[in-house]
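To begin, one chain is listed below as structure tokens, in the form predicted on its own.
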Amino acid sequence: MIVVEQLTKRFGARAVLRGVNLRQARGETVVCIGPSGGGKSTFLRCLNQLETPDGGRVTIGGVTVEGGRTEPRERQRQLRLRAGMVFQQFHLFLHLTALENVMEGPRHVLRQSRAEAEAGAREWLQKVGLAEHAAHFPEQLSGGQQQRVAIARALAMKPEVLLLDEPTSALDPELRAEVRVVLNQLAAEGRTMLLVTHDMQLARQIADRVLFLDGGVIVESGPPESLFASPEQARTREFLEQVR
């Protein structure tokens, strides 16, 4: 489902990616961890065409963008129609209630019919709890209920991967378990998904596989219970002792 090709990114004279690799199946959640500055937002955020790599090349779903150069505004369509975004801070619309939000993309993207965007947003709704707030507007609701709605908004658009930066560090503890419960069932689900995150708890709990991510390389991945208990790099098990 998702193939990256010696993925490098650039700011400036700083290299944040340097030669990324990932085969991602179908239907198999992968989570990325590692160090603040490490590479992992502008990881997600190249395989999204939101920052341009510079070179290497990315495959979602059947559809492959080249770095090093601007891409075609209808390969970076087909690319995001592929790839659902979720962002850390939910940017939601405040003048739109949560089944407004929900249906804008299906509506002026998909073109869906009025009817047909709301029907399909009230579903969603209802899949991550909210159901009971479709009317509610963003400042009426919880920072977990937002990132919710923002999970939702993301489904409504079909993709065949759901790509989430940091879904849980904007919240609280207690709101950070609601996002979890929604997450958790995504993955039970066999959806594909990969995740930025500095919360190890989700981690251990969806990923089917963990990269641990630092200095624009990937140091080390395997399934979370072996790369939790027994890291086999040095850096791994620094960084896993920090945030124990």
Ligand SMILES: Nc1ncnc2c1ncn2[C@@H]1O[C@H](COP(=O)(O)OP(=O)(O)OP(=O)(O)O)[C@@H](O)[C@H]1O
Contents of the next structure:
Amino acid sequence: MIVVEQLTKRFGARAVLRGVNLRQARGETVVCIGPSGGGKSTFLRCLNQLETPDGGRVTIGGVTVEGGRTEPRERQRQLRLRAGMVFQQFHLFLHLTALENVMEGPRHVLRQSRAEAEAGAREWLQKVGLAEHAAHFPEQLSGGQQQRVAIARALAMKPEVLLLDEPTSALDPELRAEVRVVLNQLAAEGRTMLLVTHDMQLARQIADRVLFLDGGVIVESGPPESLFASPEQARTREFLEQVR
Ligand SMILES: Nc1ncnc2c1ncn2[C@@H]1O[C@H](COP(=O)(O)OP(=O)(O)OP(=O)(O)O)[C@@H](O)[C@H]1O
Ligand SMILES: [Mg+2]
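Structure of the form predicted in complex with the named molecule, please, following the form predicted on its own?
First the chain shown before, then all remaining chains and molecules of the complex.
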């Protein structure tokens, strides 16, 4: 479902991604961990073209974008449609209700009728446990509820994969739990998810495979049981000792 080959990205003189490779199957949940500044967010942003990679290749759901050249807008748009994104800070539209936030993309990007977009949005809100909050504005919702609206909004676009950048990091511990529940449910349903997190409890619960990204490369990857219990690389061990 996701194929990343030799992905590179620089900001000025600084090489932030230095040849990242990933093959992720449909239905697989991959969790990316690593120290601050290691390139995790840049990696996710390159996958859905919020950043333009300098080199390498990204394929999601059969759509390929090559780094280092000007791809047709339409191809970038197609790739972005296949990769829904959820951010640490939710990024909801503050002047729209929960329902309107979820309807916005289906209405204006997928060109659904108002009735169709609304029916879909109500279903997604129900799925993340927020049916009764459809008419509330973001400021009337807790952080955990806002993040669940953001997840519903991403899913309403019917993406092939869901990319999540620290979805629980802005939340207090008790609100974290409710977002974890939703993410675990999506993983159990066979969604294809690539998730960046510093929340090791979430990583252990949800990951089929963990990637340790540091210095712009994947230093090590493996199933959570073995990567957390017996990492092979010294850098992975040091990092895990710090976050434990
Ligand atoms: N738009 C940008 N312009 C210049 N430098 C950037 C930009 N975005 C990221 N960087 C730099 O790239 C490096 C990797 O940043 P990135 O945000 O990908 O790290 P991260 O692994 O997500 O870290 P964190 O865990 O703190 O979120 C950092 O040194 C950062 O300062
Ligand atoms: Mg980041």
